[in-house]
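Below sits a lone chain in structure tokens, taken as the form predicted alone.
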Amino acid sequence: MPDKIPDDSVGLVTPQTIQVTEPLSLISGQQLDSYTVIYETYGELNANRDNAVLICHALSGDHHAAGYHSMEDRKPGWWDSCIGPGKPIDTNKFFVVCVNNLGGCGGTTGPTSPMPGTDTLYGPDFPLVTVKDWVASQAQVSSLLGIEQWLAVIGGSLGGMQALQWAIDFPEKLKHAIVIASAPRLSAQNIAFNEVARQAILSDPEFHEGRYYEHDTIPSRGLRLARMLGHITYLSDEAMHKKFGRELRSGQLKYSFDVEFQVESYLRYQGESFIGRFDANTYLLMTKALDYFDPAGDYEGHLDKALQRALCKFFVVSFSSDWRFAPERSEEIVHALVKARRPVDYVAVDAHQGHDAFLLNIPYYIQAFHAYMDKVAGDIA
């Protein structure tokens, strides 16, 4: 934590919870009769209630998108680079809401939550959820918060998929959809990466078919490997070269299988830190939600037909070195929107940081994001 909270920070924030008692029918055929959602808000809702912006998080994200939980925090929320006074998502203008998705492990009902009326945790019995389910649950939360229409729904990566689904499923409930570093569906290669990550967890001896809570253990080895694999895909080759090159940790080769290169040390650190903050069953659920996402599937494989339902304006952003969700995937969305005759602005950012670029303070990206959000602010009454 800095000695002084930066002037462009939302400052100290406190998570809030809301109980949803309206049943939620899931795409899988199962139903949640009720559930709890944890969320954070930044800025103030205006008198007309028309300046609300929804932030949708990516796979390993959560509700803590900006600011600090305490003066002892070492780092702010995961999208602090873009949310705060004077930043693209300007909290002097917008009322910002970020929720932790169903199946998460940050306080929203998921595998680590007790099943209704019991002390037994859901574990592997928590139903599989999809992006459509998340959007439906977010719509229920919106109603409880008294927000009839979002000024914008914004997300990067898996969050961008949610923004796209919002425009299709609830066209009258948002004015802008902002889709960053995302895709209309996963490629076979991406599904393959997710499957390898899941197998690392499923094959861990401590997984116990997802009932590791009952054995007072966690599948740390599998979760560590899943995170290490995922993290490699979030960075570009150039980003890794700039950050690590072939630097040795001790300055000389040891001719052993211990950590020798700096990049090895970095990946092991990322894997270890992930174990303490993320649940393995949640990781399995989130990657499956990624795999299942395909809004064109409900429209005979035609994305443009799906997007003909949309009434909002779109802003799509891609990054040149993002090989997980390459610019071509964003362009698929743009082409479908043009074919559907829907308004869209598209920015292709030249950046070496890979998929994680959407989280970073890259000047051209921030400027373009800022410019579009100024247009969004113009729609506030």
Given for the second form:
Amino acid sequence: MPDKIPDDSVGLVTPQTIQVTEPLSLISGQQLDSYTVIYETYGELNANRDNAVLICHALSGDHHAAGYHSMEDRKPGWWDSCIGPGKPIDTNKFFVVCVNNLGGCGGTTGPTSPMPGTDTLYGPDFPLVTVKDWVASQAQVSSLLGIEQWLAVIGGSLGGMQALQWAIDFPEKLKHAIVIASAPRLSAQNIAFNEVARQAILSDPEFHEGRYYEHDTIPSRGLRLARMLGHITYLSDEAMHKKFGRELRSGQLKYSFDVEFQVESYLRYQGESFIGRFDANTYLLMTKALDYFDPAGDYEGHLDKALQRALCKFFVVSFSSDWRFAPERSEEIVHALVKARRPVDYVAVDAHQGHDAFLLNIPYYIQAFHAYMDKVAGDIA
Amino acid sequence: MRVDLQVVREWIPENSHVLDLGCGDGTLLASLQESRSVTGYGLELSNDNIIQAIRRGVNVIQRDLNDGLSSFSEDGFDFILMTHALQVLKNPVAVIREMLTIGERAILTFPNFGHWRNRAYLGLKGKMPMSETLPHQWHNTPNIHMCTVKDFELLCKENGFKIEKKMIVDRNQREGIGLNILPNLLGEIAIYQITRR
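Moving from the form predicted alone to the form predicted in complex with its partner chain:
Below is the whole assembly, all chains and molecules, this chain first.
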């Protein structure tokens, strides 16, 4: 709850919606005839319409990337550390757009939306979408917003994958792709973690084959476990040690299965607060989008061949203690870019915070991000 | 721009594709891009240099040269450059070998430890030489593998690196009768272009 909105905040913001009526053919073979997208914007679009940047969100993110919805909000948008006046994604210079992805649960059409022609919600009948589908839908939204070319497409983690896909699928429609704490495809270990998260949800008796809305319930146990598992992969061992160590909640061991260690309390809290704001079908769908992502797949496994299509400049960032998408994964992207002779700046940030570091105010990361975004601003006519 | 960088710039043909190892703040790459339409990338470790290089508009990749270069082996570089970085490497010979594997040619510059001022410093003061080029004390210097012009040429001979071009200069000028006659004594900075034999 901000008593006063900080000077470097975009302030109070209101989400907007847009209706896309042009059909979208999905990779799965299915089609969406029309859909709604919820999004937020910060800053002003200039007269030449060439200062627009697109922010792509990650697994549990949404369109609310910065600022506050009301003075009662406990926290600002998920990337408030990087978006705002004077911040790397400077709203004095850029017109910032962040959309909630298709299949999401923040207001864009997804499993929790009414299914056309029925009186029920989509639920498990919402088609599985891929990163490529998201990018295609974002391109449809761009046209409707009158943005011919993005000055930059920016994202962390799963968001970075969308930026990479943009560069390959719509080379003429962006000048810069910014890929932070991301990977060119998931490893077997990444997929394994996703599968455990999915099984937690799928095996919850309240899941009802995804039709839990009709049973007036939610698979809260499964969703809670999925989130707890996710949180372990977002933090590094060192970050957990620094944050919690072996600290006890009540000061002494109770020899029971109650919460004893602070880290247990933290995970339970994260799981608990997630079930109130996130939909289980969306979670399943998002993890599948992650698993399917493989831009090199269409090019015989050669990422450099995929990236030869790109016309934009790239900025890639990794964090030393990120074991979900380790620096080596970012370096795969960098090496493919070097092989494809595409412009790239790569910053390897030494940070103990793990995967979550991309959301945090880490001095060197922010300075380097600033330096690159100044270069991006230089491309405004 | 430092004298050795000026020389390197002249040695590189237009439109070459280069990899600059230890590219610092990107001065050389920026100048090559601008004046000779050279393309390429710089590898650098220091955070401060990375930020400056980004601001200069060059392609800079944060990486420790000691971690090896084999991942750049199929990238078709014409020249691998390394200016004033040889002396900080853990295993300089291994890196030079890799340079000649991933690129056609390598250009290296390094401070000549055989310069008379270093010899005099050690000889007269009996202490490890310090100067404008070598400002560190023995215990905090990043320069762990200093060599002389003679040492470097011997290394090339022993390892089968073919010297195609060389120039020994001092900090302020590149020509001088002394530099030609007694390069290892009078030259402060050595510049070599080498290739596989």
